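Have a look below at one chain only, the form predicted alone, in structure tokens format.
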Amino acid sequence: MSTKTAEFVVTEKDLLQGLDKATAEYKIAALTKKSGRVLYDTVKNSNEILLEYLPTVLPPKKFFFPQDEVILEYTSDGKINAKIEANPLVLFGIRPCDLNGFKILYETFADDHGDPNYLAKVEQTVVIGVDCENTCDEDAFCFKVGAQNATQGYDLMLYKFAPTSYAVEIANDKGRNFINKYLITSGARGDEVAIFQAKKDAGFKNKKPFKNLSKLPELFEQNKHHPIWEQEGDRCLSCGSCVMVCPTCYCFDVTDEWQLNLKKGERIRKWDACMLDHFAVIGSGENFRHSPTARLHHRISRKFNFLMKKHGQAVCVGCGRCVRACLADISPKVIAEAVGADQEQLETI
């Protein structure tokens, strides 16, 4: 059972007030459907904005880090500008797959010296996150890696306890000042939170993690060589699409671009793709990654290996959108449940 607690409920209708209300300092970014579509977008009203959850092709993580930005601008004669768009957002209905990435991604772009592009959105934007009370489609496995839970990555969380009910977790001074700014709520009983947690613990009863979800790292260590990097890697298309969608991918180019007068340019920082074949060409032309099987182990064991040994967590998060983006059906999940996720616990691990 959850031991988090919340201090207000809001109704469904005051929170869609509110958020109406807080257009007039910000641009509201929520679910919505456009054209047919299901995706992450800034709205008008909270008339535009779906409250149940269905997939979208991109992850929220485009506002922080858009797939495309202008870092630098400059002159012929020497003068560099840096740039630096970051506007008052808020980000509306996120869930906990989603916050995981935005906790993943944050920790990637603060680290050292921090990237002030990315930093300076985040510090922008109110994010409001919506607990899940079960997976969102049969793609997704949240669950598989614990990403179904969420304990960073947001400044409100909300924890819908009643049907037009939502109870109100603040993670900060961020979230607080938008509460009292914008929300009309009230006082929270305390059980709340309680009576949410039953119903989610109800949905994800028969959903287990991966047997082995810590000892993940060693796994992919000891199968290097396993079978099903080959049998996948022949599949592989080397499209990208796995990557594109992922909202804990963040490898990007810089390209320069000169406008047709040569006076003036700008310094681009586009997403990139590990799973291209271009993407590990150095000067001299050599591919250290020439095949799509090379690709593919690279990319995975970032997300089982190299990198949640660095997070302290699988930086797979279980939403499904890379198995839904990939025209040959490759999935993390079935590549972890080869190495060894979901068998018993092995003792020489």
Given for the second form:
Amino acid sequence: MSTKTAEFVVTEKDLLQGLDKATAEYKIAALTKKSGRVLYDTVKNSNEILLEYLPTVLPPKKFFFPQDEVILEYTSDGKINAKIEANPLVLFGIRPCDLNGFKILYETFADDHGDPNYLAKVEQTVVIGVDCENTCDEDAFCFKVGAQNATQGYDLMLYKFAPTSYAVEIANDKGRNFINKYLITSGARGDEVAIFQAKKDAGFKNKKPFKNLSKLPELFEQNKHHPIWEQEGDRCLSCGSCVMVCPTCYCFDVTDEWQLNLKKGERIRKWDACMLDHFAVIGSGENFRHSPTARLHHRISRKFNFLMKKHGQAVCVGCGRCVRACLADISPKVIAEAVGADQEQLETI
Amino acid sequence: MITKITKPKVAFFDFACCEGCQLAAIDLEPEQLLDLLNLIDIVEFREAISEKSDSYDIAIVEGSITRDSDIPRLKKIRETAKVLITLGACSTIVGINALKNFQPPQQYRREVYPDDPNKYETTLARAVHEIVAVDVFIPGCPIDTGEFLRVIKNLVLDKKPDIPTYPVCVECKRNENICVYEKGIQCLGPVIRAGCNARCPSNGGYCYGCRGMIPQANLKSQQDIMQKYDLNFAQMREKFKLFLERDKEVFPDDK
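Could I see the form predicted in complex with the partner chain next, after the form predicted alone?
What follows is the entire complex, opening with the chain shown before.
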């Protein structure tokens, strides 16, 4: 964090006016309130934007990886059209947990041949991050998994160092072009990020990462049969809520939908969830992960073991959404602690 | 590419029900109705046409079996049809018709026909699958028209109809609903089959359970979460009564 610098400073007023100007070119999506719900959604005017963060049900990944997405159109006489829908978008006010989520999802979808739909949407989007001074509520545990700070996943990052002023860190040319075109800024003195950081350090003073954060993959490897799995798995409703609200889950199902006249059809990908009973059912009817315990072990191990090794960071970003959504109070943090994430002396490693 | 479509002969039948699901099945725009009629050949449908037929490929059955005299008629339908589909809660899980199963026969007879309790034939309300084999279950009270059309398309295209096995919570989350439990209201959503796009919770209500229980529902955990929200399982059983009398996991008895 100490290496971060801001080139510019923008006032809240100029920032919001800039976003309003940008509506000529972009759709603006931000934290807003609609029919009593706080959510990330498109806004027509910056006065609909909530500047203070409140937890949302869904993370902003839905703008890159929507619940349902048409990926192919086809006709009964054999014409097939790949469909990629990506329009200019400003995604404003994304917090470090979700920016870490964006980084992880980008690495996933850019891997190998790349996912053209996901990548096109990222390409068309200007992500404006806003750093947090503190955790958003009791359920968030970003600091436990080192996700309270983001170093990637954004084009611009804002640090609120004074009541109505933000220091602006520019991550790339996309961010720089957006500033040049839409934001009235003034030059930074150089100490703004440090001023913000001092406030953040105070906010997170007693919020430390897992003592064995970097050893989580080994810990989870060694604790495949720990009693915590059944203890938590027995309570699991297999309702899939944890997966639906997760900023780093990306499993999907693909279905073909013909129109009723069977002349045209669409191939649609939609969110799927490894916690659901049907997820690992194969053609013969066999279910590879029949019990909720097996499914819970699989999901949490992806966050802290298999995928953690691939991404070099915990793939749970501690946003707390699954904890809030789980009626049975199952938490990745509790499971990590049970297998020794915060243990002082590790006997086996 | 679609090379060959065989147009199946389809007959609709009803037993004890309001016939609302049959209405929902053809609650279509005029062009859609014509498209549907291009896919299937409807040979019997009391609500829509006068013709009757003894020859059909697909039988679509709405309603519960509430009289012994229904049974030979249902068996005949089963023998004739290659594919039998239940349409809606009454035929799939019985639902509201099974409310009477909670009472002794003389009591509900007297309640409904106080002057002549034995005038009409009526017995335990049962689902179609309790009498004959069912190939496809379309749940819901009423059915979701889109789901009905998907089932028909899949059968015509020789694909397996895809009815969700996951609970309503999935759809509530996709819709970004505030959880009904957070409002202090009991909801059956965590153990009830999705496919309705969480229609009731998304419109200010809660899940009444009309699509029936998911396979492998964790009722023990459901009971625990009731306590967490200061709600009790006895009240929940009352809510289950509306649609789930035939679910012997919830109401274990030998009826």
